[in-house]
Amino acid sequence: MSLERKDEHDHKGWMESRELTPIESVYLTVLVWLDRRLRVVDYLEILEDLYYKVNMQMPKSHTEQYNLDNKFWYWYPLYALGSFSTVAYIVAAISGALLGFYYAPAAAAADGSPTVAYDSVMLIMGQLNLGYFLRSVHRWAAQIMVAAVFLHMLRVYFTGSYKEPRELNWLIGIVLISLTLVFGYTGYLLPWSQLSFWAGQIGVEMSLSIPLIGEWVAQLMFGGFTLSQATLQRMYILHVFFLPFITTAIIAVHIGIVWMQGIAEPH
């Protein structure tokens, strides 16, 4: 007598049974096994009723109730923009993080050289093996990013998402494209190049034209009223540490709202 458990379900019969190809078969044997020792499918099963429970409580959309799904093709492309600038993030963040490896956020060298940041941009740049190649798609991610989200944006406005009952979504899509936009303006800082130090400079003044608090903002961000190693290090502990942990936190609510309520076809 086997003392072996017995497959209730007899997932590998039912799966010869089947005509599958390579990839299924991978993908259903290792789903069996992963099932078999944490109950993986249990705990699928739960998220799928979850999913239904929810969007059975949402308003059908203006496609499924007018039966519009082939009148407004022309608009498809523009409901990417959003998924579009959510994979221009995260190939900045990846290639960001290998580029923080070089780099040395300090302002001036003990023997004199004028910016050790620079130096490791120029090195990154000229002497290391796919440098220039990784510190470009990391700029133009951002570049993307920055254009994909702002035009994500005039497609939520224009097509009226940003209405009952997603007023909220909206909102945080405007805090998400003000971080984006504050990602570019520390990134842009980190070079310490001719263009980094006026952008800096503009940065400080602006902070000091604010009434009552400029210089207490300026002190906060640019550590002072001149740019130092404190301005550098304030720029880079935000665009390295601050800035991807918040903003990847709200990308991550900003689709689950999506992805509970639906998406918004146009009016």
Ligand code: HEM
Given for the second form:
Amino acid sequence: MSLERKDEHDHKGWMESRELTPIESVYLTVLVWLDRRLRVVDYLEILEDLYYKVNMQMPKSHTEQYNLDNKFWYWYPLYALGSFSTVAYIVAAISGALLGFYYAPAAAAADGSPTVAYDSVMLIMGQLNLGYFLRSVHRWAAQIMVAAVFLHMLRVYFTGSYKEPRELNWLIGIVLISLTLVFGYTGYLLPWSQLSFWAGQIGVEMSLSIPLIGEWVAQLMFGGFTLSQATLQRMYILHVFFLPFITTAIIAVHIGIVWMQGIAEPH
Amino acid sequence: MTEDQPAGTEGGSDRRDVVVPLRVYKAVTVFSTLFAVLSVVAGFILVDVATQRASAPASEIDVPVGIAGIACILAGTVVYAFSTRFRTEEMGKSKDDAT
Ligand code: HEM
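The block above covers the form predicted on its own; next, return the form predicted in complex with ligand HEM.
Below, the chain from earlier opens the complete complex, with every other chain and molecule after it.
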């Protein structure tokens, strides 16, 4: 008995039975030649088979039972946005930790010359090997995270996934998007550039505009009514100490709840 | 191929269709997609090299390499487009198969 696998098709035979243009027969001959040798198709067929067999082990979901996929499938890619936010967060965390080796949160040199913080950012951008790249990765990850979290929220809203019994996770989500934005704001102040400084000024004035507790909030968040070393230091500790611990913990709870409750199905 | 002799092919529109066995159809899809992807990517890499990532002044563009890159991209496109004429029984124009 020969170990050689029999082809289901006698290629030569049927190709002669068709009327093919010369280009077509050369094309097919080349591809069949490759197919005989590389067997990529066989491996893909094995994967396809595996996919169906694994799926047959699972109970039918609500979606399959009522055949909702034909109306709903185009939403499914958007279910990746939560994971996408998580990935962006992890990338920002790693690149931020590396930036931390070179950044110094000091607003010294108030005589008009650039500050220590600004100089350290300039060093990262100009002198440090791959520094420009590292800071760019960190900024892009931050931008992308904000966008992904917001779109994730829209996905949850438009698929109605916030409904009972998932109200708690919606509320946790509101905390998470707020933390994400505070992350962005505190990070924006850290280079202590002109943009940073005046964004900080706006923050102080917004705090002061709050009735009754405004002055207290400005003191607490910005360390005074004018920007100073205290402001930069608070933003720094919020950005690299407070927020990372709190946000990481809450993301873990958020995803843990999704794991426990299962993903919401369309109705 | 003459259009008045559509044996194993579909006439009707000017779009040529060639019906092949399923196994051949799979080989066509897999290998022509593979080829198209690789040659388009390779083409862009060549164009990148020829123009120093689009930063070279016009006088320093490496013309032969640039043309080779564009040719690669076109070749990938043509192969992919060509592969779309093959289909299997019962695929696509089901009305025409039910003769
Ligand atoms: C740091 C920000 C966030 C991260 C990392 C995150 C992550 C995730 C992940 C991975 C899932 C699993 C399903 C999916 O990926 O779509 C999920 C589900 C969910 N998220 Fe978020 N999320 C964040 C922010 C938010 C926000 C802002 C809201 C809404 C205010 C929200 C509400 C929900 C709800 C209700 C679910 C359950 C949805 C379902 O079961 O279909 N999340 N989240």
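Numbering follows the first chain given and starts at 1. Take the two forms, superpose them, and find the largest set of C-alpha atoms that agree within 1.5 Å; that set is the rigid core. On a predicted model such as this, the values are computed, not experimentally measured, just so you know.
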So, does P22 move by 2 Å or more at the CA between these two forms, with the core held fixed?
yes
